[in-house]
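First comes one chain, alone, set out as structure tokens in the form predicted alone.
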Amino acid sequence: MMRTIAVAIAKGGVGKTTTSVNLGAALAAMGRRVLLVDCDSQDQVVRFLGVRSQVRAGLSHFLVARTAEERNSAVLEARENLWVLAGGVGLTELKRWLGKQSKSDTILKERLVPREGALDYVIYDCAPGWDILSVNILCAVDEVLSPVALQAPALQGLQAFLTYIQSVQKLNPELRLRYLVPTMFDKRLKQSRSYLAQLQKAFPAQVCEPIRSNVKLSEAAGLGRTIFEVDPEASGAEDYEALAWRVDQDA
């Protein structure tokens, strides 16, 4: 059964592009077909994938498309078994032309449907605002992973972004926060560890193995490549692969 993931928090610079690329990517190399759609304005999935410039079009084409052939259209294939919708300047005249249609909450929900058995992860890489497609987002997923820096802010937009989550499921009661990814972990530093341990202590059944910090992944970025492909031996390669098989055990 296909599983739909929002990557998502009520705050930036946390690591959710990072983290949907490269959980996408391990997914992608168990053999697991994987659709990244990218849900922000500067379009970064691409950019992280080394694809900018093979895009025609995105996400705002394909909600508006009124055939199959558009739609498909818009789809990219990145890797092998990793497709992406891309995002982009496009989404701002996206988000206005939601706010005019009827039942404007789940169009995404509605136009988004892969044909049966043709993937396995529909990822969502989410802006951190809150507008009319954050909420389109987390009413067309049943799961949310949210990344979390081991940092006051990051801990305070998790508690702002709980509150999201409780106003959707009145439209969506499926939807749940089903893990939280500690990023930007450093051992050493005191502070870091006294985050993760309230984070822990606070949502156990949801916390997994937190990301360490690791400038690879930051330098992979910059060369459009997965960690995997610029250093699969690197700390962050071995975090990413072991939360992909968390995710993927609990299908």
Ligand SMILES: Nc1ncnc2c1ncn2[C@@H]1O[C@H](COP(=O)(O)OP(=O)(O)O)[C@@H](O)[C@H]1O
Contents of the next structure:
Amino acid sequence: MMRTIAVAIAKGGVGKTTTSVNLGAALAAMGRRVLLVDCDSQDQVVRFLGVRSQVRAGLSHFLVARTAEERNSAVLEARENLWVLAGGVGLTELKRWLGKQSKSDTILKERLVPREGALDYVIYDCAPGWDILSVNILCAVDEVLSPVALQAPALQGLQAFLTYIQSVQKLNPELRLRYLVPTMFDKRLKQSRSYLAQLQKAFPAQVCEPIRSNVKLSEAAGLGRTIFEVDPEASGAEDYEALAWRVDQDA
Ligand SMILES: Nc1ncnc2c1ncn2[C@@H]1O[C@H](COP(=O)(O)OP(=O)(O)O)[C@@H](O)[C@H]1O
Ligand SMILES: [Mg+2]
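Since the structure above is the form predicted alone, I would like to see how the form predicted in complex with the named molecule looks, so please show that one next.
Next comes the full complex, and the chain you just saw is listed first.
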């Protein structure tokens, strides 16, 4: 069964793209076939993977394409087992286009349908805000994975985001918040430990092992490489590999 996961939360700078890319890479290294869909106009996924110069088209082209050939050419093979639909500036146009369609909430679900057996995971790296594309993504997936930076505002943002999820459940009853991934964990900081404990208490089933704060994750992204390519011994590599195992076990 193909898994569809939105890496989403209404807040920016919490590790959504870092998680999408490194979780995707870890799953790909385990032999899973993964498509990363960049739904943010900042176009970070292709930067983090160092393939920006190879991008000819992306998600917006994919959705308006009329032929299978056009659709296929929008997908970029970034690594072995890891494909990307780029985001970028075209998304602004796309949102406008989506707004003009009838049944606009489910266009993505209807059009992004991989060939049976072609992929094991479709992972959507979401933008922080809340708009017609976010609704489309949450209608197209079964699972939500929310990174939560262990800082107070992120915990507050989570409550608001849960309300969004509930509102979309009317359109997509399958949708559920399946994973909460604490990010930027620093066990030396009392605040960090206490936010983690709060999260574990409130969401015992969803909370995963935290991703520790690790500057190598930023460095890798800046180099256009995954953490596994830059420093497989780094805590970030260990943490994202553990997350991939947890997610894959639930298949
Ligand atoms: N575990 C971590 N430790 C240290 N820095 C991190 C970690 N996760 C993400 N970052 C950094 O935090 C910033 C925001 O991360 P990013 O994944 O782009 O967030 P988002 O996609 O939610 O906006 C980036 O500079 C990234 O390198
Ligand atoms: Mg991002």
